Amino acid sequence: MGEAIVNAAEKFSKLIEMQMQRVEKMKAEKDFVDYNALDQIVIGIAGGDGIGPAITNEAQRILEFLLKEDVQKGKVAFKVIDGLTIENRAKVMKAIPDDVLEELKQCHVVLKGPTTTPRAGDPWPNIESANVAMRKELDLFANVRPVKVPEEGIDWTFFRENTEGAYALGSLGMHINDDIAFDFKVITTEGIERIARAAFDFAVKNGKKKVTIVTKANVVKTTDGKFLNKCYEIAKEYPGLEVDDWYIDIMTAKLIDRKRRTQFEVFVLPNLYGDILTDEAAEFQGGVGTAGSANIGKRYAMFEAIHGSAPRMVEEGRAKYADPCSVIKAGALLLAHLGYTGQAQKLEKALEICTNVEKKLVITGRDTGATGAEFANYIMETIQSMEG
């Protein structure tokens, strides 16, 4: 019993260590990139596993369409990155392989496909999920994801913590012996301090007035109860907001609450409980299949689909009818990110008419409704019209 003490202080101890200099690194951060300073602004395209290249093709037309004339001036180009895959990442036994890592790193933002995360039963090894990994390689430290139902008077922007929390240390648990396991959830102070701000500097500029709180904070009370009360303490900087703070059980429950529902407005929280609450607030536009999320860093920026790589629908031979919708969504929030805001709302309105104004085509999955390209076109005919 004692050797397997001292063993996992001694590995506790070093992840300390690493989370130290984590900190050090945030304490020495930049400001945000300034794209219009940029001679050139590279747009990496990263198809993933599974359905992924199909959709993410289908997102690159529409973008390269709408962006144009600047890429015909040099001013914006497209990389495509191919290696992103399971059956690569696996070979080298990394969530990540080091030379995707480092066409990742040449992009000044990603569009990023769905891709695999290993788990028990599965062909592949227990390797790292590559959004983890992506996220905490590029510090892109805030996971946005709105969800608007305007019939049901739902307007809602999550700002979920990316590289703290339980998905921190995800891969490193420990088993202390045969009958304890351990694995840990680390917070910081530089960690909160930026994700409370990106979402009470966006509530500011959006016109929004509350930004609401979800932690266990009553029972994770050390890491949830820090979180808490900086997240208030960041909140006397703004004081024309309206801060509430809610325990993550009910919250899933209040998010169903026709009455309630209605009063939340910008949401920041942990890792985990951010994972949670934004896939049950997808739901009520569709389904995770529907819902774009952008992952936000000073230096770089990730945008996604946030459903799996469906590998049946590859298997099946019917990748080509995947869903284009959701990483479609994740493009025009990578535009407006760029500060393409005029292109990001043509692309918002669009899809808001194609998938449910006039549904001149529908997307089954099979060959009894349209394929993902015959659904693009219909998105890039409907803004021509528009301009029309």
The other form holds:
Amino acid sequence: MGEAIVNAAEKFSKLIEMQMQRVEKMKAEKDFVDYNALDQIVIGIAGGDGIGPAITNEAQRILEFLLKEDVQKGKVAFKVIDGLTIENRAKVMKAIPDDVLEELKQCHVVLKGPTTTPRAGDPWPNIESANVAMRKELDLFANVRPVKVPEEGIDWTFFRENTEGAYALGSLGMHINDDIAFDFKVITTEGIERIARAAFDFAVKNGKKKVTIVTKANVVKTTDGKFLNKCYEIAKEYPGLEVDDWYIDIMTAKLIDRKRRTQFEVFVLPNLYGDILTDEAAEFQGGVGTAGSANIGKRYAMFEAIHGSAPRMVEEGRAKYADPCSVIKAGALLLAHLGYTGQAQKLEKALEICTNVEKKLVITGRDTGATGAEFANYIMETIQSMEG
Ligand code: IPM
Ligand code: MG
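Right, the form predicted alone is done, so what does the form predicted together with ligand IPM look like?
Every chain and every other molecule in the complex is listed next, the one we just looked at coming first.
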């Protein structure tokens, strides 16, 4: 028994050291990149696995179309990164191969396609998710997920903490002995401060009145308790906002309470609760396939669709019929983040017209419907006609 405890304690002290180093890095972090001040903004396009390359390619065409002028001027450049595949990752047994990480770091923002997350029992080695690794490596601490269902009065923006909580050491838990397994949850002052400020700043800038903190602080008293208290403390810097808090269990229930749910606007929450609640929320809008997600850090930002890589579509030769709309929506988030607000709004509007109003083309995922390329053309034609 003694030896198991000593071994575990030794491993635990290494984990603490790692986290202390991470805190030092966060403390040394500079402020957000000012894209206006850059000579050139580099937009990375990382297709990922399965249908990823096909759909991100369509999104890239649309971004190039909308940013034509700045591309010509050299203010914007695109960089295609194609090594982020499960085959490459399995070969070097790394969530992100080193050369791919280097390429990602040469960009300011990245549009990412879906990447396969290995799990026990599938043909791939059980390496860490490329998503989770990228969030950590590029320190993308704010996972911003908007969900809108205008006809139901739903207009939510989730600020999910993206680098800590249950994910910080998600692949570094330990089996103490045959009977006992431990996982860890990590929360830091810096980590809470930056996600709370991101949420409150967003609320103020976007005319929102209310921010809701979600935890399970009544049970998970230390880490969730710290998250809750710190968020309230920072809220004092934003006297114009109404801030309240809910526990995650009742929060999931209130999202299906038609009267109640329309009162929520902005949410700030730890990683795992954010993971779960945003899937539930996306369901009201048509499912996770319809949701885009922004992963924002101070130096880098990454934008992605939150659906899978659909390997079966590729095996059956149907990749070209895959629906590019959610990654195109992620592209709109990317434009907005870079400050191309007008272009972002046009793109959102065109997406809405093409997928919900006019529906001249429909995607079925098979040859019974339009190809992704045809649909992307349709979106660009719609933007053009909006411009008159
Ligand atoms: C998400 C996904 C990821 C997560 C998976 C793929 C690791 O569910 O982006 O929400 O859990 O964060
Ligand atoms: Mg998820």
